[in-house]
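We begin with a single chain expressed as structure tokens, specifically the form predicted on its own.
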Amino acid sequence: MTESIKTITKKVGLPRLIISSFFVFLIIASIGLGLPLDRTLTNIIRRFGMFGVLVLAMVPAIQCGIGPNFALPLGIICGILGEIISIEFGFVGFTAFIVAILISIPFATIIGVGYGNLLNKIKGSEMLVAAYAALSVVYFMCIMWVTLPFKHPQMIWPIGKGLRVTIALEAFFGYVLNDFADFSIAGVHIPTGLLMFFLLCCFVVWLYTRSKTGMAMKAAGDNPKFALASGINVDRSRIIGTTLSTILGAVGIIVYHQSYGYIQLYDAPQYMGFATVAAVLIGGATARKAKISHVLLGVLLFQGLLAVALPVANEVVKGSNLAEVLRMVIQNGIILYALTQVVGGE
């Protein structure tokens, strides 16, 4: 019996067995404490599918070679350029959030392309430089925010210039995704279409991963110097494993904002790539080896501690702050994790 439990231990890992029970708990105390189990379930599905495709981000920039891309700002940013182009053309609905993604895929192509030949340059320095890389770009843009020439009235400031802080999305895209085919069960919200298109970027990537240049790229990042005797291009394999986690971090944040409401700008996306490091790692994954599974399991680990913690807070201390102060505890405890799973590789 002992054997086996050590033997569970060491499969699943320690922390993902004390995460995992945590949730568990978390989602008993609620049921306890008497909150609605159906708004807890379908918090945890919606939060699970907005988020999914950022996590999702990271296998191709871990399978690659680069590690966890913590410069995942840098396709953020180049997704909410293609939702404030799609409003500023005046499109809606279904229409402005294909558009959005249309025109953020360019962007985010040039940007990973440019930021997988850095990479290539700094090898074995790579996390490093990515940090500094994402925190230049968010504040570089935020003086772009200010001065870019963009007129539409609900997205700048009534006086003064620039684009305002956050931008509701209600009258252009928001919500399109989580409310297409959408149904309840039970009286939980089952967000059909959000599901969908994050269920769809995983088999999408998946397919890629088994196809002869996702081959390449993920050998490429597994032993570098056996790939390139067997005539693989290394240095080409890291940029696209660059590009392909920057066009799906762009893609990411387009569908994370429809399903939030709102368009965060200026320094809003200056952490996001910790919380998705954090995710894929807390799934399973490592600094060298990553999987669908590792995403599916880490967004719904992750996002699902957050939406149990917060309510479960609020009832024990009513009319006090330690629901915010719990999600910053759990929020960045995952991170610490995480931060050390990236140093020791297990």
Given for the second form:
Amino acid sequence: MTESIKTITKKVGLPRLIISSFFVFLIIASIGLGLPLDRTLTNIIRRFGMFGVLVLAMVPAIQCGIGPNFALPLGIICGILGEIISIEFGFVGFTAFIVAILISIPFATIIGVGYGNLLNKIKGSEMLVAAYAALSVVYFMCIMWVTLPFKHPQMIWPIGKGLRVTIALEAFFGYVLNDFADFSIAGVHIPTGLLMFFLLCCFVVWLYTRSKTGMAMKAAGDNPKFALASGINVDRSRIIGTTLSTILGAVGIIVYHQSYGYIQLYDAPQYMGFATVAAVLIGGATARKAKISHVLLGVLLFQGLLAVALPVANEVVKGSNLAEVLRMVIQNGIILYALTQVVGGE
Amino acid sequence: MLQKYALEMKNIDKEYFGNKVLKGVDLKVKPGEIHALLGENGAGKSTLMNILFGMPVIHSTGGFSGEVSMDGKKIEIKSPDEAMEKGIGMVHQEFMLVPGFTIAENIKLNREVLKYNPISNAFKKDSLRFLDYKKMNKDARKALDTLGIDIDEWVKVAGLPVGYMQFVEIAREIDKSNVKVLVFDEPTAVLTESEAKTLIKAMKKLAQSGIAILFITHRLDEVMDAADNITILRDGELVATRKKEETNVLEIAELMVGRKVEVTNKAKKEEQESQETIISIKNLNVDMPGEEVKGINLDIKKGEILGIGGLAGQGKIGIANGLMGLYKTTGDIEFKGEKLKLNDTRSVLNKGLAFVSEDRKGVGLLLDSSIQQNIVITAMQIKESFLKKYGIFSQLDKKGIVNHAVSMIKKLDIRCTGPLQATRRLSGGNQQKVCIARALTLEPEVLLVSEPTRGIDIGAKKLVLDLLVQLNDELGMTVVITSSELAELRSISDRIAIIAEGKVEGILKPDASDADFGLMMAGEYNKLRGKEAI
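Alternative state: the form predicted together with its partner chain, after the form predicted on its own:
To see the whole picture, the full complex is given below, headed by that same chain.
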């Protein structure tokens, strides 16, 4: 008995075991507190699909050796650019969603290549630089959101200058994925399109890691010296990985916004990087290793935890900001834990 | 009358994990004597010195047996601190100096002379005393004068010529008032010839003052110049102790190398003298830290096994790494009459060279990836094999990979649980076979193998060497093997190039005399034989 427990613990990892039990405990607690289970499950599934692609963006970054991509906001901003340009052009519905993705990809490619080049110059301190790159770009874009010449009346302030802080997507491409072929079972809403899109992205990334370039990228991230001796261009592989991560970040935020129903501008992208890093790490990835399975498990646990913890916390301590505090504690605690595991472990 | 030795080590035995590295070694040094300790890499010199200094690595691996005594009294040294207390000093090969401090400060580092001042008096605390620079400078001056070095003690160490740094190190040791035995670990390795001469003069001066000196070096002429007595180790055994007057460079060289070469030699191919040259290296320079190559000219014949030998740090490792473009390289390399592009690993691999690195875990393997992935990845990247093509997209050919990996595992007898096992879990010998399998998957014309038997057990060693011979015999593959173990080179190579100080000292047949090998490894061959020729 103890043997089998040990092997399970080893395979799944103690942190995941603890978090999973906490997750289950919260779900039970939520039922005990009289919160409707169907609503909770709907929430968990929606958040799972909503955050999935953003978290998936961590896979190529970690695999190519730049570590968890704290600079995900770079990709996110490219995604936002795609969205508002698509709206500005007057597209609506599914077309607007596709156009937003198509516009954001070239932006993300350019930014990704540039940022990859930057990272090649500062090997060894990628994570630190990433965090600052993200911060500075987010605030630079705060200026741009005010000054860029967008005209669409539903995006700009009615009085004054610049884009609004939140742009409602109801009239454009809000919920297009969520409502695609959706259905409900026992009161639980299944956003089929959203889940399909997320799984499709996972599949594409999985295919990529099994291609020649993908294999080269993984080798370069795993052991740069080995890669060099095998004639692999390590710097180029890192740039490819970074670019891919940035593109996935751009696509991910578009998926996120359509599911959320709003575009959030200004300093909203700032903390996105941390939440996604925490999610992939909770799923079992390390700063050096990440797989698609880590993404799936990580998003489920992290977002599921938040989806349950927020209402439960609000129920327990009414009228407080405890839920938000709890979110920050969990998120940053996980990152801190995972980063301490990087050094020393072989 | 019983002669009193400053240092006596008697019947020292030491093993690391069942591997005997010292077998009954004796060492006796009289006060005022310069005693040279010679031996190849791995002969046991450093282990012996580690024992003398009570290094933690000795005690954490089960200690040693045997006796150490100083001035006739048996002592036990459990830590470097104790060794220092007992009067054993060491001049390190790498300088351990603080660049921003003056020479005097460096000499007195951690042994500063202190003086009382009003604050320390007021608080009655010794830790508040000031440094007594006047006294420190005076002490430093004295130490420098003993060495006969004309340099000001208040100069900062940063920017000093290397030779002077070495002297500061020595001055620090002799400033310790109780020093009785001083160990010089290859002190001349980084010095120019004139600096080395000054150093040896200083050593002699020190010896005259009654300090016993242990001198570790590879340069035989320095030994003949400086030493009174010579102890030679080989494979952890004491080979000989000689008085300088009674020996000569030739004999020492022979003693250092000499071992019965087990001629497990392959069935000798008929002498094919005028073979075609497959790789011609001209004026090769490789900037590999610690193994710099400084102008090598070497022809590699088609279908031969060429051994590259030499002592550690002389540049032999740099050659293969340079050819593969892993370190910055200049020079001319022709492969089958065509110029080889330098510093471009990809094109070199494409041309038909393959490389098994000396750094198995660092460069040779993806430790967390499966055996099959390790075996195929290079071929996949270079030759696009094991891939299914869909237009510009590609997917790996799982079936082909598994089949190839399984056949390689069978062919090379890799002991594993299957092609999916991570290479980290394999033993050293099997890891090495995976590395070789990866190189073979490229179907190379020339196989460069560096230190193929480092860190693997004897049984696996033989398998790996046999495999190389077999590849050479059956496929006619040209094999270039770089190794620190001369015996292994002599057992399988057709020719052996010995590298000394970044250059080819000479090329020998495996059955050449021990003396020639010894001289070449010490870099003395051309000096000595050249003289004889005149």
